[in-house]
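Take a look at this single chain, the form predicted on its own, given in structure tokens.
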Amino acid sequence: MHTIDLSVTPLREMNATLQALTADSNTRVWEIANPKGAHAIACGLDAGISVTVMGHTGYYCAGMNKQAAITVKGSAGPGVAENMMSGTVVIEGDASQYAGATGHGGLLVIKGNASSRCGISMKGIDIVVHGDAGHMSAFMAQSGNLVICGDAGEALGDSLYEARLFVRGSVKSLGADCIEKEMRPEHIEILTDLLARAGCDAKAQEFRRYGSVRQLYHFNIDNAY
């Protein structure tokens, strides 16, 4: 394991050199010490390298990731796995604002709780939420997975395209367009992958699931002006 003390080393030279990390690099175990809240740490990552920050991070933590795995030691600060395209992100404690947002791809995972629109506009990430997560969460969400294991705040899947929400304890309110649907049995499979992967031995059995009615974003002549 090679370390990388952010209290010596400048945040922008420690992020060059781990995304200068290829598939032939020998070393792919990495530790960043002393992060002390520090943004945008880990950003841009494109190796299947394990990173582990050993502390709280601030704004944009492990955005724009591929194939990597990263492990925060603490909370995150607003937009951690921003945009991230594959790869895996475990927050070990609290995620602020927008975790997840737009990710295209990969798993998140939240240990603790997340705040409001956890998963904005997300397309293809899927996003397990050990605790609570805030109000407005996978608002306009396009596909991908929102587990929250806790529960929800108010206007859950506002605006909701064809992302697949699983709530374990009570939703606030839902969004625009947003409602409960069956759980089939595709649904408890792809429920029990994603606690499994996640570390939840929560059983898939005790979710809801809530999905797009589908007729916000079709066009409806009465809506015209």
Contents of the next structure:
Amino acid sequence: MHTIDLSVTPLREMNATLQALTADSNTRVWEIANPKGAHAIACGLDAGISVTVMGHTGYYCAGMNKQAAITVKGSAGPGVAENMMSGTVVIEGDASQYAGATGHGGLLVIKGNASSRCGISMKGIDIVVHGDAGHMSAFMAQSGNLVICGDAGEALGDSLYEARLFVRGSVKSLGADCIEKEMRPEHIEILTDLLARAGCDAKAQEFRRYGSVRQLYHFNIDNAY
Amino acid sequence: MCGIVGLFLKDPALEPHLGAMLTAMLVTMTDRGPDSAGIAIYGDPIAGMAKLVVQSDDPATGFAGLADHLTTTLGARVAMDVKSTHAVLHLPEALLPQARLALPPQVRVMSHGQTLEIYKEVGLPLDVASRFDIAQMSGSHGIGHTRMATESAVTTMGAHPFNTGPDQCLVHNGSLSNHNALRRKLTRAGVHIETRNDSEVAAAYLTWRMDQGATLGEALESGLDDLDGFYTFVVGTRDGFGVLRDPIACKPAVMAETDQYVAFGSEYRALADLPGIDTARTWEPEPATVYFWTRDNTPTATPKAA
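Right, the form predicted on its own is done; let's see the coordinates for the form predicted in complex with its partner chain.
So here's everything in the complex, that chain up top.
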């Protein structure tokens, strides 16, 4: 294992080192010490490496991730794993607002709570929140799965496209065009797999599914001001 | 953007270090707002005495003879400590309103109260803190702000914290959209508002509500109905410290609490070097929820339906 100590190594140098790694690179397990809430830690990685950040992170940690498995041993600031393409990001603490925003693929696991706008405009990413998620989660979410093991805040799934939302606890309110939908066997199967991959012992049968009623897809004069 | 820090000490052993701790916290937030900075420090009260902090762009002439002028006008001894462009006037608390009226036009009031001192200027946090030697100051709690101006000019008077009532101050990250209408309403109600700044209107609003008998917590709660826009507020009173975020809560905020302190930062970076931070309880304050600590009461967090 290689350790990069951010109290010694500049942030850009750390990111450049990790970004330069390829499928053939020899050193595949990395640890980032003393993150102290710095921004953009482990951003833009594109190799099947493992990176563990030993503390809390600031804005945009693990953004644009491809292939890498990134774990934050603490809480993450706004925009963690935004626009992720593939790989896995695990936050052991809480995540601030817009976690997993616009993510195209991969798995984001938040072991604590997620703040507002979790999964905003998600485009294929899978997000599993072990705790609660804040207001306007999955706003304009296009595809992928958002799993909330605790409670969801106000306006869940507002202006939703085709993402699937699974919530085990209560939903404070549903956003425009979001409704509860039937949990069919294929959904139980998808959710069971996601929960297992996210290290969550909740049962898929305990969840409700929410999705788009597809009324906002086409122009409707009643919606005009 | 703008960056906010706040520190409310529970452990008196840390009080001599308050200025140094707040300065270090604020300097880490420099890139959130590089145009002006300010720090409010709550120090020890002296029975019957008050502090009036004034500013002059030309301190050599602005402060010349000021203490003597006030001593003569008020008929009571007024002492003055000059620190760069600011001067702290020490005077009997009962004479504070008269002292404000007796100030010459070339000085501007930064703060008034029993324990509060506000220092603020245009410039980077490190430069502003250095010119007033904030790191040497002791106190029980304090708030700092570094500004990226959006709503009014980059001037000393536009810098935060804003003080509108005795020992009351406020810093703001965000922007208010109904501040012009609210300024007119408050002005008609007799509240003095100095600048075109939106945040000062929020500070004046809270003071106005408290003048009507509300606690700071109640004033913050009614702010959720009356203030429209984006905000994370951190406010200070003589014995208290409060935090409020608007219901949308897009402006960042992180808090940490240990047996020794309650700390606020726009980002975790601001808190990262505090003692015991690795084992502190850290959390993001909820939207539309009033958080408030005082010296005598247990902490409260009052959620309010949006």
